[in-house]
Structure formats: structure tokens, C-alpha cells
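There is one chain below, alone, in C-alpha cells, taken in the form predicted alone.
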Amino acid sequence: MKTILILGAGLSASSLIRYLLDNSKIYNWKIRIVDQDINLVNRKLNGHDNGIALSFNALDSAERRPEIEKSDLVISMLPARFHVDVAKDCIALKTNLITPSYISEEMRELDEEAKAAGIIIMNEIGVDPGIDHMSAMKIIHAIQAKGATVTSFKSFCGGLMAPESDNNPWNYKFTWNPRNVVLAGQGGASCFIDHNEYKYVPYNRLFGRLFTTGIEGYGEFDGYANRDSLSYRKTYGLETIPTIFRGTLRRPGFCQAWNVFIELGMTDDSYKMENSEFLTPRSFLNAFLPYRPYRSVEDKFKDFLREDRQDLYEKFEWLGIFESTTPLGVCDASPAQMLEKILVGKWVLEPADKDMLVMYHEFEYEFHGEHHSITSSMVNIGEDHTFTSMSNTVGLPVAIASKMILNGDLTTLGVTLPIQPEVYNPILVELETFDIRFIEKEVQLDCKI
């Protein structure tokens, strides 16, 4: 019997755990899961014979290492900043590791050590990153195999609400870490290349500089630039490509309204607000508006919106941001933490809600003097508020890769990601059985090269 150790049983782990348990008798697996909330683990195990709930500090190497030592594979669903420490333990104990997170520089530096230990450290095997890599590389490799040259690659992904559950004016609810949503885009300018010109979008302009796209049957979407598109030229073997862009999708109107929070300063996480525990949503908002004793908070906010953005007012009113009776109760909070508290109370998934994961790729390539375009789109609807599309699209690739490693079908050693055919082909094929599939369309453009 082979043992799988899962560190963390949060939102994105539900579908991963279900897949591994469902296949555990076929493949003779024992799944051991640790989380700070052991009751959560027990609910997800639901009494399964091959599942064991654990309670220890997964962030403490001394407590973690004995469990890693008796495991054949570790899956870290911890916050990304802890993956390197887990990886070091796995190298020392010669245990394979999977994480769905981006490969950090610190993780890359462990490549030779991992190879020497004879283990695989598979990263970026969720949805974004993960399915985006695999679906893109499948098309890029196909284009290159016939001798054509990729000239443009644009890719977008967004976790949104299914049409039947899209029932608030923001067209959005939290399906993953709320803090990451509030802080999205901070920490430096987003960069990409467009027709051989490098472009940089600073945070204060990020949600105002949008790209619009549509997907048949699902309407229009706005996309804003991700932090770093340029590094993907090397990842995808497109070092000389003239255009590469990666972005995040939201429904029209969301980004324009979010930009108001940025302009006000309410997404700032760099300082603490005085007496924050006593602030109501109204007094929190008023802290960022000018002192005008004869103007209400509502009127001052409308002044801030300006005439051309008055249509956004409903979104903020719906959030309850003018409510004045109940303090938010967050001590020593930054503006971003205060805003998160407001949003978490409103952008919550109800039991009957279904989310939606949207991914869209657009390629252009040259072949025999002709210019071609390929679009590839994937829309997946979640099952419910537990087995969400976000959980399915993050957890299932991790689970399938786990099976491949344990069965000996995935043997590339070291710190890696799923960009080779022997990795992405079987995963993409199996994902289609879970209704995670791409629709591709190709057209020849009018222009001649």
C-alpha cells in the first residue's frame, strides 16, 4: 500500500481528496490528511476506510517530517510561501512532492538537490497555473510540429459565478482566498510584450486598462494584465515571440468599480488604521473621503465617483458600505483587511450556488506566408459550493498527476512543471471525463505575410 500525505484541506482540496479516495481501493492507496481544522478533514473523509485525519502543525518541520518519512508522495496545499520548506524536507527524506503553486526562485534552486535525491517536485499543476500551461503547450507544440512560427499568444483565466448563480451587481463571489483577491496586482507593474514593444501597467492603472473578449454562449468579459507575462516566453519556449500577454477575467463593470477602491486607498495593506475595531463600513469609507460637514457620506462618495461613474454607485450601496450601526471589529487592521471583512460578508457562496471557471487562449502563427489564428476556450461549471469549479480545476490535475507519479508513469526528476506531452496529454484527456474540455477554432486571417 502506498501512502499519500496531503498538507491542507481547504477550499481547493475538496475535489483532490474525493478523487484520491474514490481511486484508493483500485490503486491500494492510504490518504493521510492534516489541517488545522481536523473536523473539516473528517467531513471531507466522510468515514472512508482509506482516509486518516491528522492533527499537527504542518508548518513545523519537526512535526511534519515523521509523516513525510512514511509517505510515498506529499501534496502541499499550504499557502505558497511554505512550499520551499516542505520541499527541503521531501528532498532530505527522498519523498516526491506536488504543489499547485508557481515555482519560486527559491524552489528552482532546489532542482539539482531534488534530482540527486531521485525525486519529482511537480509545481504549477492546478488551474492557473496548471491547466493553462497544459492546454497552451498542446497547441504550441502542434503549431511548431508542422514547422509554423507562433507570433502571438494571449491567455486569460477567471474564477466567476455560473450564470444561474450570478445574482449580485458585482457578478462575483469568492471561490478562493479572499486576501489574494483584495491584493491582486500589487507589488510592482504588470509587464507584457505587444508587437515587440514592452508594456508596463502600474497598479494604479491596472484595473483601468482592460482587454475585452467574448465567449460564445457566455457573453463578454473584461481582462486585466497579470503581474508578469514576460517570463512565460521561456516557459513556453517562445523566447522571440513578438506578443505575449496573460490576464485575469472579470465580468464587465467589476474592474471599473474595483478601481474606485484602489483610488480611495482601501486596498492598501502597508499600514494599520487607528481604532480599526470600532469602524463601521460607513466610518471606514468616510476615513478616505474629505471633511465636508454639510455633505453626507453618500454625497461625498458620489462626488468622488464623478459624473461619468455614477452608474457604479449601486454596486457599493449593495455591499452595505454606507451601513453605520455595526463595527467591523477587526483590530489593528490595514485598509485592505477592513475591505476584505466587508467583502467576505457579501461575496459568499450560498449552498445552492455554482461557480464557473473560464479560460481563453488566442494564438496567431505564420505558416507558408499565411497568417492563422486559433482560439481555445474552456468553461466549466461547478457542482455545488463544496465541489466548486475552482476546486475541480485545481484539485483534479493535482490528483491525476499524483496517480501518474505513484504508478511510475511520470518519471522526470527535479523541480518541474507540466509542459511536456508525456505529462499534459494524459492529464488533459482524463480531465475531459470531468467535463473540463477546450473548444478550439482555427481561421486563416486575410493578411499575407
Given for the second form:
2 protein chains.
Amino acid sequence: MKTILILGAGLSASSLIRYLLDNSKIYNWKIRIVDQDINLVNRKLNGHDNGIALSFNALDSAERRPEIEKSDLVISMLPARFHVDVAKDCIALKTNLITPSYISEEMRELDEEAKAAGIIIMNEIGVDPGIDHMSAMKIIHAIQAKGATVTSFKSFCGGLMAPESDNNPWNYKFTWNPRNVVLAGQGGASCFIDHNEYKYVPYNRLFGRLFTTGIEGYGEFDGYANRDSLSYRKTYGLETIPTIFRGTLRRPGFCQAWNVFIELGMTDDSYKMENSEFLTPRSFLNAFLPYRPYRSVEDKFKDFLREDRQDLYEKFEWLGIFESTTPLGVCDASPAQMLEKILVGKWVLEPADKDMLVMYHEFEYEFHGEHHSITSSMVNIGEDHTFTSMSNTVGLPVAIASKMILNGDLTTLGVTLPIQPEVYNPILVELETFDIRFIEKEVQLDCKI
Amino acid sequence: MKTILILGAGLSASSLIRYLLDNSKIYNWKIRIVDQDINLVNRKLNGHDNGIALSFNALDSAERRPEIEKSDLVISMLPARFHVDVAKDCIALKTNLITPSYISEEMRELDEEAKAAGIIIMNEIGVDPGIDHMSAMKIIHAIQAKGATVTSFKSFCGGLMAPESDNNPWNYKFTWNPRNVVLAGQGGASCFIDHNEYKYVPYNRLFGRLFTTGIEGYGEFDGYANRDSLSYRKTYGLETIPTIFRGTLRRPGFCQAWNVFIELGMTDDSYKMENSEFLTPRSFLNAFLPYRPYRSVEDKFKDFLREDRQDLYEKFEWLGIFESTTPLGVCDASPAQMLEKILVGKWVLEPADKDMLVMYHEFEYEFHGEHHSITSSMVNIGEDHTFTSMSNTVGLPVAIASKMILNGDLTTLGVTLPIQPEVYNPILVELETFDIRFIEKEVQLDCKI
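Please give the other form, namely the form predicted together with a further copy of the same chain, since only the form predicted alone has been shown so far.
To see the whole picture, the full complex is given below, headed by that same chain.
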């Protein structure tokens, strides 16, 4: 009998836990889960024989270590900043670890120690990062295997709403941490390389400078640049590629409207607003508009939109930002916190809502002097508001990797991510059984782009 | 004989040193000056009997203390971040201190210790901050003395070029630290209060949301919000004032054009650009414009300006930002550092150039149910590129305050700034002899604004 310890049972852990419980009889697993909220764990275990809800402070190394010691594998679904501390315990206790999060600099530095301890620390194996790495590397390796050269790689991912639940003017609801959505893109310019020209996009233009794309059967999408695309050159072994771009997908109109919040200053998290607890949505908005005694907030906002963006107005009206009856009631709040309060009341996932995870890669490569293009797209629809597509696409690759580690199918030790065929091939194959499936198309291009 | 120790003999110290030397015979002063560049000190002393150039590390407390110990007054013209350490030495050695800089939180905390040591630490006594405080407090105290209530205070200041030297399309040259000009307004939203409404302006809109004003004989100016206006309510004893705004003045067109640099991301100082040493002005600009193979950088830039801002184009062309012959040659440079390199080559003060310091206050007050307005304006023209108006308006108030402290005319101990009549009245009177003179106008308003 093997023991799996899961730290954190939040939103994106539902599908992970279900997969592990479903497979626990076949593989003889015990699943031990800890979360601040033990009722949440019990709901997710649903009385399953092989599941045990634990009650201890997962953030406290002293409380955590005895549990890790009993385990064959730890899965950390904690907020990303806690992974390094968990990893240190896992190294000390020689226990394998999986996290779905980006490898931090501190995590990378643990590579030698992890190898010396004989363990795998597998990271970036959810979605963006995760499935994007795996599906892209499969194509990159195939292009390289036939002796061709990748000249351009653009990759997009977005957590959106399935067409049947896509029923608000923003074409968006929260399927993950709302605060992260409000702060997305802050903290430095986004950068990428386009035909060997380095390009930098500051936050105030990030949602205004879009790549538009479409997926057959699913319509149009806008993509905005997702932080530092340049570092992926090394990760993907494409050090000299002339064009690399990673972006986040939203439905048309979303980014243009979101940019209005940024321009106004309403996503700023760096200061507290005076008397924030008394601000209504209307007075919150008005704090970013000029004083004009004979002009309404609505009219001042329309002035701000300028002539060419009046079509965005209804999106804001729908959010209730002109409402003046009830204060938002957030004490000592930054603009970003005030905006989040408005949005969580509106972009809420209803129980029957289905979300949709969209991924789209576009490759160009040169082979025998000819230019080719491959596109690879994946659209996955969630089951409901618990087993969302977000939960499935994050949780299932983690779960499958867990199975592979426990079965001894993964052999590369150290701090790693799923860019090797031995990792991505079986995972991509099994994900297809969950309808997480990439459709690839190849065309020969007439001329060099 | 009294001894004055000046730490730092940079740009803004020229007029200070001249005043002190000119008065040293009358008052029996020795002026001891230290700077990294002893030749600079010697040039400014020009062989004067009462001046001594010193050579030690003014930033090293151990080297500084013996010099402070010999002195009756220390004037710190060092960069603002060093003032607190100097103040601690002055407290330990019971020596008075003057700095022209804003009182930092750490400086404020030294108030009790300074009082206990029996010394004056006078701050914010240059220009913006300095002359603005003094000229404003004189009017505020006069309004309050007759039992009226100040309802609005707007205050603007700008270091610009005298009309006869104002000969480039930006109507601007550097009269102080270029880096500070490039970074101006960064680091948080600017905030003020307008008719009891708190207003916040994010950096990306700061130079786009302007107050326009004019001064008779000197034409039009634009003012952009200068950081946190709210804290001045306490400083000026106007805690419940419905409107308070502090702004920085530029000539019309400057701010609109500067905003283009901000929008593009060219003032960002938070990251280093790839291969920055090889970038020409043209490739630097192009890094912030999209890749368009059949469109020139000029055309892409015009696209970015949009139809309504094409009149700004010549300003950028004049700066040479489309030049592609010579790399700027700055290694590991942030966008802000690259931009600074371009600007310092263009916005340079020629030897015969005269700068111009402009200050403008606008008060409204209520008295016996009637509404009144007072404006107070000061325009001062520099002598040449050494005795600039910037140097005169910073250095002369510091110099006059030095005289007052040494003569025993200032009695308020502790960490202070020039907002008391005993300080500002004699200084404002003496500044008039240097043609730094405020013109006040009072009007009764027809209706409440």
C-alpha cells in the first residue's frame, strides 16, 4: 500500500482527489488530505474507504514532517509561495513531491539536493503551466526529429466560460483566484521576441495590444502578452528562435474594457484609499474621474471612454459601477481590492455553469527551404462548478503524474518539469480519455512570414 | 568667528556658496565645503579668504564627525537619502543643521532628540519644497487672521526656461537631475481632494490630466498633479479644506508628449533591456512598437500617436528618436536610462541659457458669507547656466536661514520647516532683494465655485 499526502484541498484539487480515489483500489493507495477546512476535505472524500481527512497546520514544518514521513508522495496544492519549504522537508525525508506551480528561483536551487536525496520534484504540471508545456514539446520534438527548425512559436491559454454558460457582457466569470485576475500583468513589462526584435509591453498597454485568433467551432479570441515569454526559449530548447510569444486568451471586448480599469487606476494595489469602507461603486469610480459639478459620473465616464470606445459602456453598466445605494464596505482597501469586491459579486460561477479551458499553439518551421505552419488547439468544457475544466486540466495531469511516480514510470530525479517524452507522452494520451485533446493541423506556407 | 560646514557643492549649491561668501566678512564666517570633486569646490570658492575646500568622504560618519564638531552650522546639500545620518551626527554633536529636502519619516522621528540636544534641524527650505511653503503660509495666515476660512488651495511650481532661452520644441531643458525628471511621478498614484472628493491619478494618466493656468506676461502653463497633496493639509493647518492640489508646471504640449513616453513604456526603470548597449534611438523606440514588416518606425509611431496627437510628432523627431546610426551605448540599461541618455544630449543648458522658476498659488476663502480668491505668482529668471534660477531659489532661502540661525534669530528647536512667521517673513522680504518676488491679486467671486 502506497500513501499519498495532499496539502490543500481548494478549488483546483477536486478533480485530482476524484482521480486518485477512483484509482486507489486498483493501485492500493491511501489518500491523506489536509486543509484548513476539514469539512471541505470530507465533502471531497465523500466517505471513500481510501481517503483520510487530516487536521493539522500544513504550513508548519514541525506538524507537516511526521505526515510526510509516512508518505510515498506529497502533492502540494498550497499557494505557490509555500512550495519551497515543503520541498525542503521532502528532500530531508526523501519523499517525492509534485506541485502544479512555476519553478521559482529558490526551487531551482534545490535541484542538486533533490537528486542527492533520490527524489523527483515535479513542477509546472497543471495547466499554464503544464498541459501547455507538454502539448508544445510534443510538436517541437517532432519538428526537430525530422531535422527541421522551429522559427516561430506562439502559445495562448485562457480559462473562459463554455458557450452555454457564457451569458454576461464580459464573457467571463471567475474560475480561479479573483485577486490574481485583478492583478494580472502587474509587476513589470511583458516581453517577447518577434522576428528577432525584442518587444516590451508596459502594463498600461498590455490589454490594449492584442493578438486575435480563432478556433474552428469556438469563434474568436483576443490574446494579451503573458509576462516574460523570453525565458521559455531556454525551457523549450529554442534558444535562437526568432519569434516566441505566450499569451492569455479572453473573448473579444474583454481586454479593451479591462484596459479601461487599468487606465483609470482601479487595479492599483499599492495604496489604500481614504475612507474606503464608505465608498459605493459610484464614489469609487468617481475617485478616478475629474471633479465636474454639472456632469454626472456616467457622463464623465463616457468622456473618459472617448468616442471610439463607447461600445464598452454597457459592460461597465452591467457591473453596477454606477450604483450609489450601498457602500462596498471594505476597510483600508486598495483600488484593486475595491474592484475585486465589485467583480466577485458579478462574475460568479453558478452551480450549473460550465467553464471552458482553451489552449492554442501556433508553430512555424523551416524544412528543406520551405516554410510550414502547425496549429494545435484544445478546448475542454467543465462538468459543473466543482469539476470545472480549470480543476480537470490542473488536477488530472498532477494525478496522472502521481500514478506514474508511484508506479516507478518516471525516472528523472531532481527539480523538473514535464518537457521530456517519457513524461508528456503517457500523460497526453491519458488526458484524451478525459476529453482533453489537441487537434493539430499542418499547412505549408506560400511565403516566408 | 562662526563656522559653516557645507556637505556637497553640486548644481544647486552655487548661489548658496556665493551668498555665504559675500556675507562672510560682515558676519565673520568661515565657510568649509566638502565635495567628491575638490576642483568644483575650488572653482566655487574662487580663492575667497573665508572659504576652505575640504577633502574627505562626507558620507562616512567617522570622517564627517570631526568636521561637524568644529562647526556651528551644517548645511547638507547631499542627496536626500543621506540627510538622516547627518542629522544623527548633528544631534550627537549638538550642531544645527539645514537641508532643502522633504522631511522623511525617519527625520521626523528625530524631533525629540533634536529638541533635547538644543538644536534646529530646518528642512524643506529650498524651492518646492521651501519658497512654496513660505509664500503660501504668509497668505494662509493672513486669511485666517481676519477670521476667514480657506476653502481651496492650489499650488504649482515649475523649473522651466526663460523666454529668451526657450528655443526647443519641448520648451524644456534640464536644470536639475535628469534622472529625477525621467522618473517623475512614478511610485504610486498622485492624490488630492477636490470639493471634498478624493481624487487619485495613476502614473499612466498623470501627464494627461492637466490643470491649465496662465501668468500675466508669461503665457500659459500646464500643471500635473505632484504626488500626495493630501499630507499638506496637516502641514499647512488646513485639515478640513475641501480642495487642495499641488502640481508641477510645464509649458503647453510638454505633458501630452511626455505621456507618450510613459504610454510606450520608455520611462520604466524596473527592468534591463536585452542587448541595451547596441540599441540606437530608433531600435530603442521600436522595442515598444509592434512588429510590422512593411511599415517604418516613423509610421508605426504615428499610428501609436493616433489621429488626435499628430501635432506632437515634431517634438519626437527633434529629439532624434528615429536616428539609427549610432548606438546609445548604455550597458544593462533600463528603458528610463536609455531615454535619459537621449534627453541629456538634447535638453542641455547652454552657457548663456537662462532658466526660469515659476510658482503660482490660487486660494479661495469664505469671509462673512462671501467668496474671495487670491492668486500669488512668482517668476524668477536665472543669471546664467551656473547661477540658475533653480540654484538661486534653492540656495538663497537656505543661505538666509543659515544667517538667521547663526545670528540667533530662529528659536524653534527640533525638526522643523519654514511655516512660522518668524521664519518666512524675514526670508521672503530678503528674497525680494534678489528679485524673487510674489505678486498677489485678490478678487471677490460672484458665485461659489
